[in-house]
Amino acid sequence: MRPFVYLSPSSLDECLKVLGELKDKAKIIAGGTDLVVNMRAETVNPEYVVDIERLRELRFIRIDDGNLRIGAATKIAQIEGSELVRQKAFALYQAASQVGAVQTRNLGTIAGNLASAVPSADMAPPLIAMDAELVVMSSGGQRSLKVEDLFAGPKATVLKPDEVITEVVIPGTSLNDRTWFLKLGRRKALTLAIVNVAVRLRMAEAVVREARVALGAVAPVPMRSRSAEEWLVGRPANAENFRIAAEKAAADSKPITDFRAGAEYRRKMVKVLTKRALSACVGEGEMA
């Protein structure tokens, strides 16, 4: 690891000022579960590391104006332990409970998991499925960004060097929908996803009125299967329609072969997990 200057701002305003001055010379650290690994491997070599651990204003889970708002520095373990998240955003709760080890969940943050932009990041699919947005701030102002629009490529985002994610916002319109998350890894715990899938269904009289199908680890960035979503809308929530939607999701996926799994295996597992997740949403079929 190369030498660097460590900075620990005591307020968000101070943090934004520092980032505005340093720009691409600095990297933000929260839990450090990704950044420290990359710095040790010298794939990332910042001159300055800006620690947001002291920014307690970025650590919260609450309902505000009908939306579920989660502070960027909220630990994944806090999300896993939140009854509010469990009740309102079940797929996010499921994903949080499957991130790494206990130690990783106690250190890692929701924004860090997203900003690392790893295609297999577990927080991304449920947030994409729930149409979540990010509040992004810099010394020049504030903007909103859809989670699905955050990713520019593997380990790359559209964030500017002086910007920091401050909040994740799940709209109230998604909070009463049915959601589910499934993850397949090489082990049952402490593993990166070979495939992960999150789905959201809005139902009316057993007919799907709105659908989201989000996939991870099967493309350069976490993605939606729009063809699966389009197929589901307006159709009965039954096994045959779920089977066809799962086939469309598999066709949309763009997996690669690496040391953890082959592309064709990943594509087949997209089909399996998507069908299982959709069935679980309506209380039918295999739910794990």
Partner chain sequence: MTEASTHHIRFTLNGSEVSADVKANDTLLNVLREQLGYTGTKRGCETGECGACTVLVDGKAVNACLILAPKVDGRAIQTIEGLAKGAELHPLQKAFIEEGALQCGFCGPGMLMSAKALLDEIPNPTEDQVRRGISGNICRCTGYAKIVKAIMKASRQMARVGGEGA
Contents of the next structure:
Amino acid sequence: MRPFVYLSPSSLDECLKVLGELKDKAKIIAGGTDLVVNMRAETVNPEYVVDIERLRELRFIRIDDGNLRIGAATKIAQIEGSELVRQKAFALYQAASQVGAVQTRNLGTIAGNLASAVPSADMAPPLIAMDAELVVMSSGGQRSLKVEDLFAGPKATVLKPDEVITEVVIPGTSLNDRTWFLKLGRRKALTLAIVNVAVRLRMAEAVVREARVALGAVAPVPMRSRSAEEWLVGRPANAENFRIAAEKAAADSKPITDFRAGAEYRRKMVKVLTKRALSACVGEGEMA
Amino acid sequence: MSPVIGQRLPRHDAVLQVTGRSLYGEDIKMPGMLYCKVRRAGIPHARLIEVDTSAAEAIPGVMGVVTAKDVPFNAFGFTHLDQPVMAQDKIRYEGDAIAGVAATSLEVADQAAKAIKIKYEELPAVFDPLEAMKPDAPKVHKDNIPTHFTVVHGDIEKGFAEADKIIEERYTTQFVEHVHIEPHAQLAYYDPTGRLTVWTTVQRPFLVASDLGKVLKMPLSKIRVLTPCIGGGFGGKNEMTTEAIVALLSMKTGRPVKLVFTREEEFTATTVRHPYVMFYKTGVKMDGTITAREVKIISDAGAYVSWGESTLTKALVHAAGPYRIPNVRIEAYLVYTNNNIGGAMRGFGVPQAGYAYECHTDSVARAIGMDPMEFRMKNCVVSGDTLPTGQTLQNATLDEILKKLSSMSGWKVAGGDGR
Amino acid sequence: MTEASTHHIRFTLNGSEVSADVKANDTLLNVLREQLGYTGTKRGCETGECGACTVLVDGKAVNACLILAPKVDGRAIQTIEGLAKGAELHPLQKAFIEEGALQCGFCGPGMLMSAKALLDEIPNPTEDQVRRGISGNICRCTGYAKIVKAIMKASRQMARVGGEGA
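Following the display of the form predicted alone, present the structure of the form predicted together with the partner chain.
Now the complete complex, all chains and molecules, led by this one.
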């Protein structure tokens, strides 16, 4: 690990000011589970490292105006253990419980998992499926950004160097919907996804009214399968429609072959996981 | 009742282990100790023209640098003296050591190792042992086949002529890295009286001592190799790696010198299980009698022989399988490539062969429509049988094991479908 | 090249106050092993994959190799050296010995610290919870079955002792 200057601002305001001054000389650290690994490998070599882990302003899970708001520096383990998340955003709970292992979940944060922009990031598909937005701040002000629009490519985001994610907001409209997350890795724990899938369904009398199908690790960035979503909306929630939607999701995916899995296998698994996730959203008796 | 056999006894060092007081390789320290980093080749095949260490030596905190020029006798190996302590005029795989640096901190040592300039002319590399056997393949050493064995038993032509069916198959196995959780760690101290003490995480301290004696041209009476607790080995810590580099640095600086491999080095610069390509051909009668078996094994040695010959002989002895076969021919080739060095790993060559001959046995049974278990029971060796290598078996119990396995697993032999 | 910033940090280590001068690019693992001489915590991969360096920070199991040293200022750290109370072994340590849950022993310190964090949070875990609790610790001698058995045994023993005390 190359030398750098470590800064630990005591407030969010101070943090934004520091980032505004240092711009691309600085990297933000929260849990460090990605950054420290990359700095050790010397693939990322910042002059300054700005720590947001201790900023209390960034650590909370609460319902506010009907929306579920999660502070950026909230640990994945806290999300996994939150009864609120489990009740209101089940897929996010499922994803949180499958990130890395106990130790990395105790260190890693929700925004860190997103900002690292690894195509397989487990927090991305459920948040995309739930139309989550990010509050992004800099010394110049704040803006909101859909999670779906955060990613610019593998390990790249649209965030400017002086910007920091401060909050993840899941809109209240998604909180009563059925959601489900599934991950396929080479092992059951401590593994990156070969494919991960999150779905959200809103139903009325066994007919799908709104649908989201979000896929991870099968494209340069976490993505939505719009053709699967379009197929589902207005159609009865049944095995045949789920099968067709899953096929459309597989067709939309753009997987690559790497050491974890081949493209063809990934594509097949998109189909399997999407179908299973959709079916899991709907109880046996509720199928059309 | 025996005081030991069949009893659950706590490990001798269990209390030390659970309290964190067991001393493993990296836990050993000495006052005044320097930190070592080894500069690796990073390319698979090249003619080494020049190693320029001047920039590294100029870095404050660097106390010593060694290269091949500093090695009194630059070759070692268990059966073949083909491996240099540090590459001399040729680079044969990415993990080849080029130079060693000793510095006052690990950070400086790392910086200095990176500052060493290597001038080389890249050569075409060969990564597939079958390719490497061809006459026009890039030459890793003078001859790409350092060793070759043949076992002949009975009359193979006659055996195949008697067969109702002949089944031919090809099996391959892959590289396997041991991934002991503890990386290799070494600490060498050449004391003022001229004695060398090396603490190193090896399973064979006396082999390392003898190799050190050879490459350093020192009498064994002056060399002491000590092994701390070993954090897993599985065969991955079975040979000398960089102990001589650390020792030379201690000689040069007069200080104790310590080296710990990174996890990356564990993957790129230590031994792996040899990948094998295995061709099996078996002649069988419809009643299940095996008449002949021909086996050809090609073992990917990687850049140096290391344990390649020893593991291959073991595979060779097992290659026909524990079955009664009157006519056998086994050929085994060890082949150099520009891959990682193959070494010892749990089973020592046998798992590769076992995987092939047992899968092949199923295929042969299926080809004649016989239950694989019944086929094995019919053909398994019993006491008094002679193996292709000429060994006559005593106390062979495979038939009993197969019977027990069948009943334990509920395998129905008579009329079973084999699955 | 930038000079690393240095930081004077104070934290509790196994209940005792300690202080250290650390560099920004030091990890907690290095500070424990190299500066403070606590070599019970093991270095296996330095990328958060093996769990050999597991320690507890404010009661939570974490990989010491992934934590920048300045970050632990003011925290409470527990390592394997603090698991026993003097000569009296922790029930987990006793159970590991009795069940033979160690072979080479290198994963042991990390495994025991993960197990401690688990039992502190869930005193009576199911086998599945135990397996999840140690899923960030790799054992290559593959003694998982015995390790799981030992943790279950320790949890039963601790419940018994706790019950008697209550």
